[in-house]
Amino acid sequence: MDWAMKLLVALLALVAPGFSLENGLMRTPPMGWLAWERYRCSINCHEDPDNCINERLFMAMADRLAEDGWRELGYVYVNIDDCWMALQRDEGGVLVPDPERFPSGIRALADYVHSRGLKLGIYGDMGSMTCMGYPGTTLATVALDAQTFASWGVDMLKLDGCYSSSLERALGYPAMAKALNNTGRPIGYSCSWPAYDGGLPPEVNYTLLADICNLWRNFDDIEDSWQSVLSIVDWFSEHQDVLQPMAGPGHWNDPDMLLIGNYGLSFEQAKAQMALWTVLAAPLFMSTDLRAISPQNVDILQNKLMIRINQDPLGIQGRRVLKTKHHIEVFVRPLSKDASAVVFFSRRTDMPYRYRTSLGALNFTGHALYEAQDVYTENVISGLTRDTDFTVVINPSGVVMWHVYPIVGKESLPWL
């Protein structure tokens, strides 16, 4: 980092309160559906009308969220990603949806999504072009684009960072926060800023990010593969001392979309991603075809106890507390009512592994009596103290996830 950029970062930190995002949104991690991982920039609607980026796709996904039980569980955002625009702004400089693929316009799409009890998200890029070459949001058009999105009834903005410089990002992301405030419409704000500047201090000022963004992408884009999931988990774990304290109500680290229901993960790996994203207090944005998703994957994504844990009001991000030579890792997330989420994660590829441990070995303190409910099987394990040895059997590339809570009597149990 050169001296000029250090000076700029320092100045931005001083003026951060002036850029504060004051929308009161996303006090728990946001949940919904996002187009990118499953549909990318598929725009050939003549050959594949049911699987291209057009208004019909987003209306269909809104229908599924509203009719198949997703909305009631908290999956309320229907988010457009790149490739929705025409290749040029109009004569007044306003962004224009592609007239063939979005003939009704974004305002009409937002109205439809709202009629289904849902919220609409849209995509922009803090640069000269979006990642796929559509019109970007420059410093000169920040206010115009914010007002345009608000006039369309948009509820969330994902602002990417392709084709931008460090200086443009350092000025543009806070400026968009201010511009969104000025519209008077509450619009959730997802920033890709840290992912373009290495994800770590001193290049990334997380104190400033927590003040101006509701969530932010820290690391690489997820790909539809187990290796991609592992690379993200590794990066978040290796840098948890920096990342974990910055997450909380209204401002979240975002490890990217859920792959569950696509092609790259096995059943065990799908369960593992859901559990790991939940223990990391991550936003839960599915990116799959909800018209064709299997019941098995629906069960993972609609697990009510999992969602309650993800949406815990304390909003504390979990941490990896143990990594063994047998390729077992343990993550713990503190929850309200003195409860915790514990994820036992196996990186083994041979056979189920019998892992013996105790709550004390996982940094539980005190003399409480605990129960644990297995989040996936719903089995309850009773009579646990911090010194009680127990064994969990973890499938290869899989997880066992427990909701652990202290008990005195049944009336004190969470979620009842």
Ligand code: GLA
Given for the second form:
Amino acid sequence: MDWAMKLLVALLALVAPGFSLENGLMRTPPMGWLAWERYRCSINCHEDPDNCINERLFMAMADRLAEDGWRELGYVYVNIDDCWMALQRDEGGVLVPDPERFPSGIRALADYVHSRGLKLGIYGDMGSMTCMGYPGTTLATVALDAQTFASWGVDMLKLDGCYSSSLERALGYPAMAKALNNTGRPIGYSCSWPAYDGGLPPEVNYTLLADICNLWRNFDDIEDSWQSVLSIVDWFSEHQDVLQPMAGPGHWNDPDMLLIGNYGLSFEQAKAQMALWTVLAAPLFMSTDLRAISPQNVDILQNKLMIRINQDPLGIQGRRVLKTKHHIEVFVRPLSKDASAVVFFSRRTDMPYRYRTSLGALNFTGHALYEAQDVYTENVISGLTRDTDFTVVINPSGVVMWHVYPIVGKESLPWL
Ligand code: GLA
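Which structure goes with the form predicted together with the named molecule, now that we have seen the form predicted alone?
Below is the whole assembly, all chains and molecules, this chain first.
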């Protein structure tokens, strides 16, 4: 950004003081299903009718979410991404869905999704076109598009940022927050703004984002590979001092979708992504074919204790507290009732690694007696004080995840 632009952005921040989205939504990280990572812009429904972006795909995913136990666990959003629109707006300038692939219209799809006890998310782009070339939302159409989405009964908007200048984004993202508020319909607001401005201050103003967006994409798109997961985890860890304090009830950092159930991750890596996203208080958006997902992957995604930790009411994002020369990393997330989630993560590629440590070495300061439950095996480890040495065996590119909670305080432990 040159100085003139910086000045303009600073001035803009001054002219819109104190506005906040305040839609009361997403007090815990949102959960659901989002089309992009798995289904991209597959629009050839003649050749691949079951795997293309059309209303049938979203109805099928809604059916699975409602019937296979997902909804009760909190996976309630069914979210459309790019490539749902017709190439032109209508005569009135209103966005319209592709008539062949969404013949019933978005209102009807929203009704269907709502009838299954779920919520519908939609996608737009602050700019002249979406990333795949469909009509964008310009400054002139922000209010109209918000109104259109509300009139369709949409519950969440992902506003992407392709084909825009940083000035348009600086004006457009807050304008959309206001426009969504003005509709009177609570619509969760996911902003891709930071990802288009480098993800870091001073270009990105996270205080403002936390006021106007429920979640925001900070960094690159996830791809179906372990490499991609690692690059995201690295970036979030390197910049955790900036990012971690910005997350909280109603406003979350978004490291992008879960890959679990697709092609790029091994079983260990799938468990690792779930654990790392949970310790980071990340939104949990699956992007996989729920009609064909394996029981093993369902177990990872439907792990009750995992979800309870992800949805902890305090909404504190965890941090990487340790990185050893043996390629072990440890992440800790504080939870309500003095509990914590601990993820022991191995970046090794040789064999299961026996990692010996203690809670004290992981910055636990309390004098309580703790118990830990392994989130995946459900084994309980009792009698831990912060000085007790223990060993966890972490598989290559895998995790061990513990839910650690105090049993009694020091005052009841006269021998400590
Ligand atoms: C961008 C976003 C992705 C997805 C695509 C759609 O790359 O970051 O999440 O929405 O656009 O074209």
